[in-house]
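Okay, so here's just one chain, in structure tokens, the form predicted on its own.
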Amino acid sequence: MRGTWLIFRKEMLEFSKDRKTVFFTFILPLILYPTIFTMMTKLAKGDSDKQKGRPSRVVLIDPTSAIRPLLQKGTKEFELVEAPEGDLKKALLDQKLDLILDVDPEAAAKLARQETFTLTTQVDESERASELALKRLKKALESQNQAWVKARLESAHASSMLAEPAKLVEQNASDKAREMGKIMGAWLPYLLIIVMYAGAMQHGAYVTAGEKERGTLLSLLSTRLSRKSIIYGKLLMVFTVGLGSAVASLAGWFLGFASLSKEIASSTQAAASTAPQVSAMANLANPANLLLALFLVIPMGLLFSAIIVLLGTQARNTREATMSMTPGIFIVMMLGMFSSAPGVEKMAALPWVPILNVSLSIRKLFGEQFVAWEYTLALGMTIVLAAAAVALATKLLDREEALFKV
């Protein structure tokens, strides 16, 4: 064990002298990420305001008049232009209108009717603006309608309620804090899987195959140090940088969540909207919560600190290992992919995967929907192959052929 802490130091001490690589690891993130979200979060914000600041430019072609003065009555929400030259679609799409709406020319004569006229609309739904011109649009020809209604029923002398036999009042069982975890939950474990293993896979070819390239490792094989207390410093190294990478990129993460939370509540308008998110990341930074899911991230990080020291170990130089190693990154974005899937974690054999029942363990706990058994079963075979993946790189790497390929 001593000499399991001398390597793992060793190791450990070469890393922090690299003062640009401790950075990107560990500093960085806390920084990037609240900095990301707070410049979203106003650009966002600044874009809304700009969009509601202003009327929807709406070209009207309306042979009756049947609409216009709807529309011309909200004048702060509708501006009605002349149809530019040419074709109107590509007026639309070069955002030089938001709004194209077309109303049957007998609308007039319907309506009159008592029959239905319809209303045609061409918006550009990749511009926020026209949508927003489309939902302005709803909300008045809702209103509009149900005057034309009432007045219909009046003229008839028939109830108001004619129109509506019945009334849906709906009631969610779930409140918006609790949905909003488990969205936050859904792609938590994906993201901190991601980030584990890459920053273990960084600095694994940089403690196995790159000692080979540097040549200190016949060195470091030269000393009284057994060959499994060098493998196992070396994999305690791989593990600490991986798991260290992952925390503080979750860190970054719930400050970036902070700082949005912060500035939506800015608004008093919005402070209504903005407690459950601020409830949902009560429930994502509860530490028992917290303490779960770390039991679930250690052994998963050893997992793959296994994995790496053994695929950099086996490389006969830096590069090899790294292009070994790559292929791993795309197999754990496709599983954290999959396990973020909506409705994924109703399948019955999901919490017999490795890997995958993690993922669903820790979006289940941050969800509110925390399962004791499968909790134990991802905790319990994560264990397994963690020492499974510890035990093959040890025989592997105790090997000449594994230490001295080149």
Second form
Amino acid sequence: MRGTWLIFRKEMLEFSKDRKTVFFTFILPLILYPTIFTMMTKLAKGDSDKQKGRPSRVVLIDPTSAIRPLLQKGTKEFELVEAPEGDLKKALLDQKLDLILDVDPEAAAKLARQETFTLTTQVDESERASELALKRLKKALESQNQAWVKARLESAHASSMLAEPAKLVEQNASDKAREMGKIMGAWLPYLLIIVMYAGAMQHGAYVTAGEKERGTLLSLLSTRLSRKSIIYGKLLMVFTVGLGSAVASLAGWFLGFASLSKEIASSTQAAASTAPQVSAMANLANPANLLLALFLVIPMGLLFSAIIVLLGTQARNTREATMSMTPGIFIVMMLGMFSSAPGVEKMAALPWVPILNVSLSIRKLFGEQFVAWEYTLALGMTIVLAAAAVALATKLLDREEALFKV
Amino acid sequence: MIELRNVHKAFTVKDKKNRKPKRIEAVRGISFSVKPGEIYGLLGPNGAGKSTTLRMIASLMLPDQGSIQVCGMDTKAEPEGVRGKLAFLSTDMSVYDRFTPREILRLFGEFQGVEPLTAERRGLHLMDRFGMGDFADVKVDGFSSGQKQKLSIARALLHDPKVVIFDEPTTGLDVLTAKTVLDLLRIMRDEGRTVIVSTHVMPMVEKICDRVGIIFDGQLHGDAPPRELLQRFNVGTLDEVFFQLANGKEA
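What would you give as the form predicted together with the partner chain, now that the form predicted on its own is on the page?
Now the full complex is given, and it begins with the chain already shown.
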């Protein structure tokens, strides 16, 4: 036990000497995520405000002026522009206009005869401005259509209710905080799994294959410390750094989300609209939830660390170690992405799949859908797997072929 | 006291041609002993089995057959106990670049069960002897290979070992420091420690070794004082003994 502690302390001390690595592992996520979140929000908000603040540029082809008054009425939303010379479609794609509206040449006559006429639009769906123009047109046309229908019914001395036999009233049983919690809970395990593996991987290669490559492992092995204590000490270090980097990334993510909420609150919307986010964050930061999540994360981190130390010690050098560990990051990324997909939580077999069941339990924990047996199963299964991985790693690493493979 | 009895060690390597595992016998039935107060020189060409033999004595590797006793302890039964009694240094070893010598000495003192301050004092004393007293708090990162070798020696000896195993101890050292190391080995012998040195520098062997063992193809050829070996082969230098053994192998 003392040997394990001595090696762990030495590894942590060595790690702390490399200020750049410490910065990139623990400090950068705390700065990076809030910065990225704030910048993204500001950019998106700036673009959205810009679009909403200016009228949509529409080229209207309406020989009978059936629609023209509708678009001229709300002058703030639409700006009727002259058709530019040349190809209209190209002008649209070049963002010289936002929408082309071609109205039936007999629209006015058809309207008078109480018939249906067509309006054809051309938009560039890849452009927000064009999308917004279409949205505005649909909204304007919807209320105009209702007015026309009402007028036609009145002229036929019929009730306006004829046009609307049933009226749908939508009510959301779930509150916004719960919805936000579900969204955040779905992404939390994904982040946790990836960051834990990636964080452990970088340092795992350094303390295993790196020590072999630099010729320092032999000096450790030649001391009176047992092989097991050396392996356990390294394992503990890889686990600690992996967990530490996951915590730092999560803290950065929370900070980022907090700054995002602040940004939304400072916008034109009412401050009350951020209440769901704040409430969802409070749910995520609930000590009981965090503690339960931590119980799951510890064996999972140990499992990852054992795999990484095992791969690192079997390798001849850091390059070889990194190469053998890299496929793992794609595997955990895929697992993470799968576990964060909508509807996955309903799959009956999922609680029996290792790693994914951890992800599922964390997701349900923060989405206020905690299922005790699923949690216990995930915890038990991960503990057994972690213990098996640690035992296997220790057994394989104690072999001379692994330790002296150079 | 070190005693090797009929020690065998083989490794399995992959044959790149037919991709089948191949068994290579690195050490084949080596037996010799080294008494306290004696310097034993282990000589042999590259790949002869010297390093494997030294690693087995240091309990870093275990013999497949036979037994090795160090200070009355069997290397298979008590590997940690054996390593606590001996100092092992080889050219494959290096020191941690991110630490200072003082930190390394303290850490390794703790690894060897010595009080950090005592380990630091002993290690720094040796560094002083090697002319490196001013570098105790300088990061190892910028050290030359010779300076790293001096620090490695200080690190290896800080727990006051009864047995010293040095593989190529003077590699990378200047003439003056090499002499200091050789003097240190003599002092350790005079203090009653058991010393094994492996080297390619024959004049050094003739100068300091009380007995010499020559390894060829994993087997020990000749285990005698240098002078006796010269007489037995009827030659003037150990280099010539070496050549004769190599020629004999070819014949």
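Residue numbers count along the first chain shown, from 1. Remember, it's a predicted structure, so these values are computed and weren't measured experimentally. Whichever C-alpha set is largest while still superposing within 1.5 Å between the two forms counts as the rigid core.
*Asks:* When the rigid core is used for the superposition, does residue 158 move between these two forms (threshold: C-alpha shift of 2 Å or more)?
*Replies:* It does, since the residue 158 C-alpha is displaced 2 Å or more between these two forms after the core fit.
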